[in-house]
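As a starting point, one isolated chain is supplied in structure tokens, in the form predicted alone.
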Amino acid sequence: MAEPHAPPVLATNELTYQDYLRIPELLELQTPRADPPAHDELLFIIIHQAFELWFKQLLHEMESAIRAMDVDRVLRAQHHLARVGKIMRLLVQQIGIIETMATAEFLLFRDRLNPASGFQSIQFREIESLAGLKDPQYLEVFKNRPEFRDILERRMGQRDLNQAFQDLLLRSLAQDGEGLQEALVRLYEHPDGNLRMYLLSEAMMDFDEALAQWRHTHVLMVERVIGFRRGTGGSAGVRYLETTLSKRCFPYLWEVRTHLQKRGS
């Protein structure tokens, strides 16, 4: 007789956790290249594969937010972007795991990466593009790999968060002859007048801030692990990454703070 709290026995053809998540296939995707083996190479691969899985989810949420804004579903868009911000903050924390890797340990397998580099992450470039940071220079990186270039080119031609948000804001709030900045000033000086749009704007800001924190933390991690060596993909390494720190996806949401006036309660 079975124990009253024993786990149920699976039927032969019953769907399992392993089947649903395709765990056996997933665990076969980590293939270290160092010979002799380097202990930290598995960590390096898993962390970056995890980044790419989260990037996939970020793109899914960003696409959903754009669709929601285009049909005036403000709270639904805010929901998706709030999740985007939380994922980005999780990724900031994940960088700390890479910092447990000593420089000497990384150098045991770093040469096996050449010329691959995180600089080449297609999904991260897609995230930037969907956020409105469309930079055609990255198309040149993949000019010899048309299958990757085509993905990025298609993404750059798509409607982005900036376009969807600005259209929604002007459609919802702008008065006659009023532009984006004027509508934003009114929104931020009187948030109770349209709380849904205010919450959406702040979710956009949370994402932008978390992405900026990710860039900053990433620069510090790279400097800590490899110093000022050139990147494996041929970039200037830390010096290149430092040039990205001033990027903002939604600069008008940062700028509007400068123009706000005190208001009565």
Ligand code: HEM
Given for the second form:
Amino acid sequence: MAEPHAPPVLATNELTYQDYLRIPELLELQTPRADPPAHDELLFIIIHQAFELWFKQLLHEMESAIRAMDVDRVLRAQHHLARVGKIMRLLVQQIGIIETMATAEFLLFRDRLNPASGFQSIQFREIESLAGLKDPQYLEVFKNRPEFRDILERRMGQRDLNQAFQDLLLRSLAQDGEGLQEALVRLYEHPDGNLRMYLLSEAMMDFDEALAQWRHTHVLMVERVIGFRRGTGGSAGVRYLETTLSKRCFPYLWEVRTHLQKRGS
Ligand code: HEM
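Okay, that one was the form predicted alone. Can I see the form predicted in complex with ligand HEM too?
Now the complete complex, all chains and molecules, led by this one.
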């Protein structure tokens, strides 16, 4: 028997960690452009790539949540959305890492990435679309790049969380003639009447709130790092980002709070 502390030796032909996860390829994907090299450019690249990986996972979970809602698997949908919420909260935290970059450091390589910008992240727009925020204005951004435009256009045509959730709510909760608002008021005044739907609804809220927090945290970081300069993506920068802060994926879930009355449980 091998010593308990002896490291197990890899066999020549067995699958390894590096193979399974394609680590060598992954580590080839960071190519700083600044000349002379700028220390913080690697961080800037890695943080964006890490975001894009998590965006991919978010889309995967959101698609499953929609499918689960469509076949009345309420807790299954809740399970996927709870994960979506946790990932979004992690992404809010990640902004704190890039905030350690001094303005002067960023300026050493900022002109090398111009006119690229997070504004052009297709996966971010896909997340918004799958959550129900489908703004055709953003398709225009890619009008000269059909390979990107097609991805987003397909996503905008797809069934989204908003539609799936509203249909499920009306199917499982609404009484005769009742609309979304009335059904939601009843759900929120008496969560125990349909606890599964209540938990799902709150998982939707967690995600929506975390996305709004991401927008706030991102704009504050941007102001701290570049002030009120124009964005590399060509927008007015902070002033543009501020206009996105009031966006909500599921406005009716926020709205319902205003209409609740004190009730016996
Ligand atoms: C030094 C760091 C960063 C700066 C200075 C910055 C700056 C900006 C600016 C000025 C915009 C507005 C569009 C433009 O004109 O470019 C923007 C949009 C955006 N950025 Fe960043 N950003 C930074 C880091 C990040 C990171 C790490 C992500 C993660 C993926 C990100 C994702 C986005 C997204 C998704 C948008 C579009 C938001 C919307 O349209 O609602 N940014 N950023």
